[in-house]
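Okay, so here's just one chain, in structure tokens, the form predicted alone.
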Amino acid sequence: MHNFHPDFLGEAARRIALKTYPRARQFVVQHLYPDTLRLLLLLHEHVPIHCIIGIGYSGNDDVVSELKAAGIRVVTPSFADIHTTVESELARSLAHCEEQQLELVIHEVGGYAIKALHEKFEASIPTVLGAIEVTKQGVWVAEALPILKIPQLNCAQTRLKEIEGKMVGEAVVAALDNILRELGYAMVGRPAAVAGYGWVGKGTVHSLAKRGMHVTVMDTDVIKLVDAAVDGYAIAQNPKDIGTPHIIIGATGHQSIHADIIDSLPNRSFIVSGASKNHETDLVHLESITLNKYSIHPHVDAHEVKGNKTLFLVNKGYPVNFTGSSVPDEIVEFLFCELIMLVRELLDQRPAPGIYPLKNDLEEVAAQIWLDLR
């Protein structure tokens, strides 16, 4: 499998003259898989990794062994505990850091290291270089501090960031077509819902499109509705209006398939996640007022909710894309090229506490390795 794949992450690291820091020690959150395994492995040769804990809804066991072969220590927690999990390692890690004066780099999807570090360990933040961050969600919570005492560098905010999002999209499709084609059930002529038309969710309503399915798009942003509409869907102001979906989907990154739209929805209706975590479906609500739950696949439970339906929920409410292969190793690899190049900017520019998304021209870079070696 290794053979297979061009090495677009070891040329961008040759391209950009990577260098190698022993001074310096990486604190890892990430999705374990084949293409996060060869981009830890040739990190681990440049900024030692010093722990790496896998998101728990994600994740592949030969990668766990093929990285703690390798003299890593990976911690993988249920996604329930993986708060804790978090403040209990980052507590090592920046201990370990500080007994040998070394430089903590945080690398992660989805800000978990980052809230942690400024809410339980604000003493050890001079030991902390920076972040580099993978992911929108992980960007919201940098914000989100009351005062961000460090640099977070991203790739979540770059154009090849946006084409990802439209694979994204697709793949949170496709996923969803192969289960419901395990159920022998049929998507096309069907309606949809879909809330966000951000870049996933576009992706997404067009992949429905495709596939032969109505869609209504869902926003609190008028312009994305209005973009929405230009392009041909109906769309909703309002839960009420979005009619009588047979699956709806929510792709925001926020809770977004709330308890009025789930007491809204039609018997035997499919609700599904198509953005990070479990956050976009009210599981609380859906959990109260449901009276009987039973297994129909090994990705879909029947929740027997009040009012006399059945609703089907996906993945227990975690990304339906993570069910499969999700988007193409090759798609995330020229995301991993820009990231190699955020560990350079950050631990030789060590930038001022702020948000800072790669420049363009080394976006640039990292398209045109993608270029030569496809």
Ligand SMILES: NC(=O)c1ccc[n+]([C@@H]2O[C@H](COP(=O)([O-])OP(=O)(O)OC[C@H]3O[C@@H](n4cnc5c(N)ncnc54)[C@H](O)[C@@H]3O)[C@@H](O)[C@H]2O)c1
Given for the second form:
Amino acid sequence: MHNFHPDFLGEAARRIALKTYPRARQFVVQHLYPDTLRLLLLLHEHVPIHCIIGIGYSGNDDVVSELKAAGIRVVTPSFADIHTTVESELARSLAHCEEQQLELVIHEVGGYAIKALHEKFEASIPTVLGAIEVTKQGVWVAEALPILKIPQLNCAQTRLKEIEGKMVGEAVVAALDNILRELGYAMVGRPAAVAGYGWVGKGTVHSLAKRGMHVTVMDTDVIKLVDAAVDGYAIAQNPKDIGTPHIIIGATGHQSIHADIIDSLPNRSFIVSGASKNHETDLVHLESITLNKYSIHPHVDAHEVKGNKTLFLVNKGYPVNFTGSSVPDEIVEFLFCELIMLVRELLDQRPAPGIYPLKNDLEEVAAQIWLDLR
Ligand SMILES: NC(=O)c1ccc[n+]([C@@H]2O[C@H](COP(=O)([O-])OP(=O)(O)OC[C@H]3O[C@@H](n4cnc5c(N)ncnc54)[C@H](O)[C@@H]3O)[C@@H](O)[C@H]2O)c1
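One more: the block was the form predicted alone; return the form predicted in complex with the named molecule.
Below is the entire complex, every chain and molecule, led by the chain shown above.
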């Protein structure tokens, strides 16, 4: 397997001459997949990792053992406990760095640690050199802080990330299709609705259409609705215009499958998330109207709700593509090449507090490495 996979990440580190930084430590909140394992082991040689918090719902035992074998502390809280675990582990890493006079670098997916740092550990902010962030969700968290007191460098809004969005949409639909096939259910010819026509939503819509679904698009941004209309899809400016979708997917990064939408869904529709957490669906409302609940598949719960209908919630409202293989590693790895470049930018440039997307010329290096090695 090792020989099978091109060494995109090692090549990225070599091409930018990534140094070792013995006076810095990483605090990591990441998914634990084979691709992240390669990234973490490589980065650990340059900036030693003090602690990794595995995002629970995608934990992988082999990955955890290999990280531990490399001498790295790994914690895998359930998704419900992630915030408290980030807080307690961050406290530990900050104390260690303060004691040893080291600098801490946050490396994360989703803005958990940057939020905890600002809200709970203000006095320790000078110990933190900055944060590196992979997702828009994490950038939105930094933007929402009253005052951002560290630099956050991100590869969340790059052109390569937009390209990855198409593949995330495909991964969302492929994962859902697998589950539906296991249930003996065909997507083809059925109506579907997708909330969000951004990078992930667009990929999701195209992939549903490729499987023969008739898709209606919802978005709070009218320009995105124009884009969807010009791409040939039905649009809904108002929840009542979504019709009777047999499948509804939220890919907005916010709550999009609101109570009124849930109430209007037809009997036997599937409720699905293509985002990053369990926020797309108003789960509180769904629970409040649920009279009886049972599992029909390891990743699908049937909710018998008021009004004599049954709604099927996929993966308890978490992203459906977190149930199995998602975006192919070689796609994710062009983003990880970008992340490696952010590490060098943060440690060598030491920027002032603020939000910094990866520079275009560095993104081109990542793209070139990918083309050269593929
Ligand atoms: N499942 C995965 O593997 C995976 C991978 C990458 C990103 N994501 C997540 O997917 C989500 C979307 O990412 P993106 O890059 O497509 O973002 P984006 O900003 O490109 O798109 C979001 C779209 O949703 C629209 N929107 C916002 N709130 C809405 C609402 N309430 N109703 C309808 N539309 C609404 C916005 O106008 C925008 O067009 C984020 O949460 C991101 O973290 C998931």
